[in-house]
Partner chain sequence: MRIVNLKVNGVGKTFIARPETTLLLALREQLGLTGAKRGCAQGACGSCTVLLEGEPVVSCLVPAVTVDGADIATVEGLADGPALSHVQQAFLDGFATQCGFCTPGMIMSAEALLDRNPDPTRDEVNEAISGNVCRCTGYEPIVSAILDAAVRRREGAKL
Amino acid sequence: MPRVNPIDSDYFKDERPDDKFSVIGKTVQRSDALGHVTGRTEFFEDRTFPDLAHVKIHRSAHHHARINSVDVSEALRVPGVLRVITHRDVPSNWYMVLRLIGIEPNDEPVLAEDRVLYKGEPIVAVVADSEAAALEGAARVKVDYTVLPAVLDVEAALAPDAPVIKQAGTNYFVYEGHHARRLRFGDVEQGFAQADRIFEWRYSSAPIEHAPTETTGCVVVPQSSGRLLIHSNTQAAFFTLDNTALILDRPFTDLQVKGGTVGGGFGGKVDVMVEPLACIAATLTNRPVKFVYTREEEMQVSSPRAAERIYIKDGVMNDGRIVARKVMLYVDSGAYSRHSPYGTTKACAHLPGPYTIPNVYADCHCVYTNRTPSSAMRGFGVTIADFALESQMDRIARALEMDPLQFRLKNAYRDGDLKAHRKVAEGTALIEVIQRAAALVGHELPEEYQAMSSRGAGA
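Chain structure, single chain, in the form predicted on its own:
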């Protein structure tokens, strides 16, 4: 079938050739719908195994503290407790999930060693015959702490007098030797100088929990061959397999991951949090082991969408042309990196939005604080940036007493425009989408805006 060019005028006509498609424009039943509504869909917890053991975690009571000592003697006295696991039992305790794509350093321990960097950080894993015994054993672990100052704000974390919480020596991820992922295009100060109006506002978001119906978990079953079979609700089976093997210091071929139906993920089940410890427990006990978060754990210690703080400063001409945009972005990675360095890069790559602006300056910081580590969630890096950018566009349009769609059309990028990160735009279609949206809601555009095209400034 020939490719449809989205900026062809026919593409936006009401008359669609639906008869040529079997899915587009049709109501199609999902392949898994029947299983869901009849209760026949199988999740990882539906698999049962004889002699199943359970893992539960003793977690940090403080946002930031030095660990002076850990006493597990009372935990071992709980009837049904089989083993306790500390960082000494983890073959390669320090890891970073993004090392698979070359992002370093390994900055997070599977189990805390001499300090904790966020409230809820795992310190000791308890393996027991029953979930109740594992919970009781975890509750009886005693940790002696020296509480340290906590940094809970992204800008405070970057202040010269802020306590440094990371082993690497900075409270920010280092991008090729720089304090932030940077974007430089044109001369932003010159653009501000020539602008008729300057607009500057701050935008912020809070962490957002995925709140899946099914909490994070897995069951690991030792095989007679010596391999480990992992039944997991991970969203990324090979990502989980590779990271787990690296932590266990075992060949990838020693592990087999069986995924399946995920009872809600949205990016929240890609961090490889339960499989390594369940594998260690299964190896030490030679029994099937289940490790699944409680609802409280899912809400407190699973990775949320990162909180972000964004400052946007725009230089605008009286006719509505944006001639300069400066963005200072602070992404709260929490205590460890996980996926946030990548998300911050995505945010920077999205700037300055779908607009052609001749002068652009951005510093996008991935900041470490003593909060729960953040990670992936549906379009992470772009979603909050879009909220800020489009809010900025609306506020400027109101201040200029311009129609907000006309303001966007005036600044929209077109095919052939050079974007701020020096890639030529193609297949843009923003102008046509705005035109079509305006028509659908009865928002009348002047003829000059209706005549605009994404095929180039002169089209």
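Numbering follows the first chain given and starts at 1. Note that the rigid core is defined as the largest set of C-alphas that superpose within 1.5 Å between two forms. None of these values were measured; they are calculated from a predicted model. What changes on going to the form predicted in complex with the partner chain:
- With the core superposed, Lys423 shows a C-alpha displacement below 2 Å between the two forms.
- Once both forms are overlaid on the rigid core, the distance between the two CA positions of Thr27 between the two forms is 2 angstroms or more.
Follow the form predicted on its own with the form predicted in complex with the partner chain, if you could.
The next block holds one chain only.
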């Protein structure tokens, strides 16, 4: 049996009058495990359909280019090729997943029109009798480009002389008229002026690919009713249904999505990349159509976790209290928005970390570059911000020759504290978590730190 740490239910007992956990702290078998070990779990690609056709994509060879012309004549001559699909075949050629919650502008074509903004951007889809014929057809598409200067770095993209790559006119997402998602609390400059010490460091991360063992894909089957049945490995069946319907310009009720079995997702199967084109191919050919990424596509063009660059400047008193924190954060959204405007807002909402700091200033930029569009991945926005924030905490503690846990405890937020977002903190447990973690690893804390509580001195 796996090790399961017993739940210590002594903490905050009075907040749970009826303390009966039926699942938490117990070992519960997954409902799908028997299917997994017997090989009977049905992943989308485990279904076979007579007369199945296949979609493969011709992709941009450049990071940034104008498309002068596209020639599909040789692709159409490949035996087995049934159709080619260009942007003209896409009823509403916009993918913008966040429009479901009112976020604008639409910025990503399903298939490129007159320009490409990243290497690997889809330009033409080829539908064929076999996977091999579809691949051969896609390889034979000819695109004539005028290569344009590419922007591959977030700060370079914001420089005044940077080429503007986005049609909306800025290389950054505009948050209600502003260049960044902003956080303003207290007076950060005054905080720096009163601080004993100033610490400023830069943190950066590379894009991270989820690399699920099962690549992104779907099979779309036209139904006799005229509806399209989509077998998908999406993590987000309703994102798929709604966005596909918007792109097809058809009522939502025309589509049925069957999903829920995902061979690894981690956020990488939240965007709607394969279903719209597979639906168009199925409609045009009236055949079941499979569109599944090759491993190369999964690695090159599926959205990774965004690269981020984060500058943190802290004003700290000699006793270890942080009195001011300024964060300049840059999320590399790549060429298009996908979930990054939302991820950047999450990053901002997470600042200044779980600490009570009286003066906070942050600008969180969602920046466009000519790199692969980034998007969701496990805790995106928060994860890399935490890497930076907690590295900063360790470095300051070291500089002050303080114990890193004591330094955190001194600054930890507590119930009743006003957070930088002007929300009163409640349900905090950072202090107790640190105390418990310290005890588990045998890290001794002085009496006054052991006596601390999230209930807060001031609360």
